[in-house]
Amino acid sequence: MMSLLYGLVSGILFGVLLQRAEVLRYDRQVGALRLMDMTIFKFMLTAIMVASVGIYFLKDMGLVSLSLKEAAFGAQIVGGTLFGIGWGLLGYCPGTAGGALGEGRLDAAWGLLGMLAGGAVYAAIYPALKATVLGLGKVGKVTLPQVMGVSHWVVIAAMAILFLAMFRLFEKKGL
Amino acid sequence: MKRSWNPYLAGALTGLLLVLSVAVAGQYFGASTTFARGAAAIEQTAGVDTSRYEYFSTKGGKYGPDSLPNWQLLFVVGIALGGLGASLASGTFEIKRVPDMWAARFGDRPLWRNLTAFAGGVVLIIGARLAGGCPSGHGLSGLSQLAVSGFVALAFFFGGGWVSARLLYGKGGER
C-alpha cells in the first residue's frame, strides 16, 4: 500500500516538472530527434548528474542498493533501434506520453492505445524473439566503472564534464 | 506563471527525485513495463488465457495480469495527473489534436496523425521491452547507475528516433 501512495506521488511530482519545463511536448521530442531543440536532453542529462552523484554516494554509505538490467547487446540494439523509430513516430516516450495527455494532447491517447496493443504483441511474438535476439551478446548486470575497472567517481566526474560540454555547445548554437 | 521552468534547473530537481525514490521506496524510475503489465490485464479482463503467452508467466509472473496494480502503475498514472495539475495551474493547459510540427509538415488532419500516432506506440513497446526498458528505466535510472545497458540503450533509442524523425521530415532543421 506504501508502495502504491510512493508511486502515485514520485509520478506527480515528475510530471510536475516535465510539464513545466515543456518536456512532454511532442514539438521538443521530435525537435530533440532532428537536432534542432536540446530541452529534452539538457532536463534528461542534468537529472542523470545529479542522481548519479546522490545514488553512488548513498550506496558508498550503504544506503540503497543498485537495481541493474541485464547488457545484452543483442537486445539493447534491436530493441533500443526499435523503440528509436517507434519514438520518432509517435513523438512522446512511455513515460510522457500519459503526461502529454495530461496536459491536453490527444494524439497522446493513440499513442497510449498502441502501447497497450504493443505490449500483447510482445508477449504474442516472445517465444521467437528469446529463441533468437534476446540470448545474443549477454554480459550480465555489470555498469561501466566494473568494466573499466576504475572508481565509481572517476565515471561520474568524466560523464559530468562530458555532458556539461554538450550544454555549452547546446547554448552556443542556441539549441 | 505561463513562462517554462529551466531545463537544468526542473532536469536537477528530478535528479533529486530519483535519489529519493530509490532512497524512501526503494524504486528506480521505470514505465514501459506497465504496458506490457496493462495488455495482460485487459486481455485477463476481456477473459483471454493469459497463461498461454510464456511472457506473461516468465519470471514467476512479474509481467503477468496479477503484477497490477504496483509502484509503477501508480508512477505512470501519477506523471499525467502531474502534466494535468501541473498545465492548468499555469494557464498551459490546451486541448490539441495535431501538434504544430506535424501540422506544418503533414497538415492538421487528426487521421494521419492519430494512425501513426498508434503504430509509434506498438513498434516502441516492441523496442522497448526487447531492450528492458524506455528512456526512463534505462536512460535516467540506468545511467544514473552508470549500466552498461542504459548506456547502450541510450544511444539506439537516440539512433532509431534520428533515423525515424529524418524519414518523417527530411534532411535539415527548419523550423
Second form
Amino acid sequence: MMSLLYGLVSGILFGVLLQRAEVLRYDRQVGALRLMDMTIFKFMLTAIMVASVGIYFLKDMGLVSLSLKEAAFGAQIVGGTLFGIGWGLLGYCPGTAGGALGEGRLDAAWGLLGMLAGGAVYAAIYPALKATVLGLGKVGKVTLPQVMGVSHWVVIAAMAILFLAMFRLFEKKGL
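Alternative state: the form predicted on its own, after the form predicted together with the partner chain:
So it's only the chain below, everything else dropped.
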C-alpha cells in the first residue's frame, strides 16, 4: 500500500513540476520539435540525471534492485519513430498530454484516446511483431556501464558533464 502512496505522491509532484516548468504548453512542445525552444529537453535531461543518481544510490544502498528489460534495436527504432510521429501530429508527448488534459486542454484528450487505441492495436499484433521487428538487434539485459565495463558512477558523471555543456550551449544560443 505504501508503494502506491509513494507512486501517487511522486506522480503528483512530477505533474506539478511539469506545469511549473511550462513544458505542458503547446508552444513549448512545438518549439522543442522545431529545435527552437530547449525547455523540454532541459527538463527531461534534468529528470534523467536526478533519476540516475537516485536509482543508483538506492541500488548501491541495497534498497532497490534493478529489473532490466531486454534491449532490442528493432523495437527501439520502431517505438521511437511512432513516438515521434505521434508527438509531431498531436503536439504533446504522452506525459505532457496527460498533464495538458489535467490543465483543461481538451485537444490532449484526442492524443490520449489515440494512445489507448495504439495500445490496443499493439496488443492485437504483438505476436507478429515479436516474431519479426521486436527481435531485431537484441543485445540482452544490459546497461551502458556494463557494456563499457565501468562503474555506473563514471557514466553518470560523464552524463552530468555532457548535460551541463548542453545547457550552457542552449543558454548561450538563447534556447
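We call the rigid core whatever largest set of C-alpha positions still superposes within 1.5 Å between the two forms. Everything numeric in this text was worked out from a predicted model, so none of it was measured. Numbering follows the first chain given and starts at 1.
Novice: Could you check, with the core superposed, whether the Cα atom of Val9 shifts 2 Å or more between these two forms?
Specialist: Indeed, Val9 is displaced by 2 Å or more.
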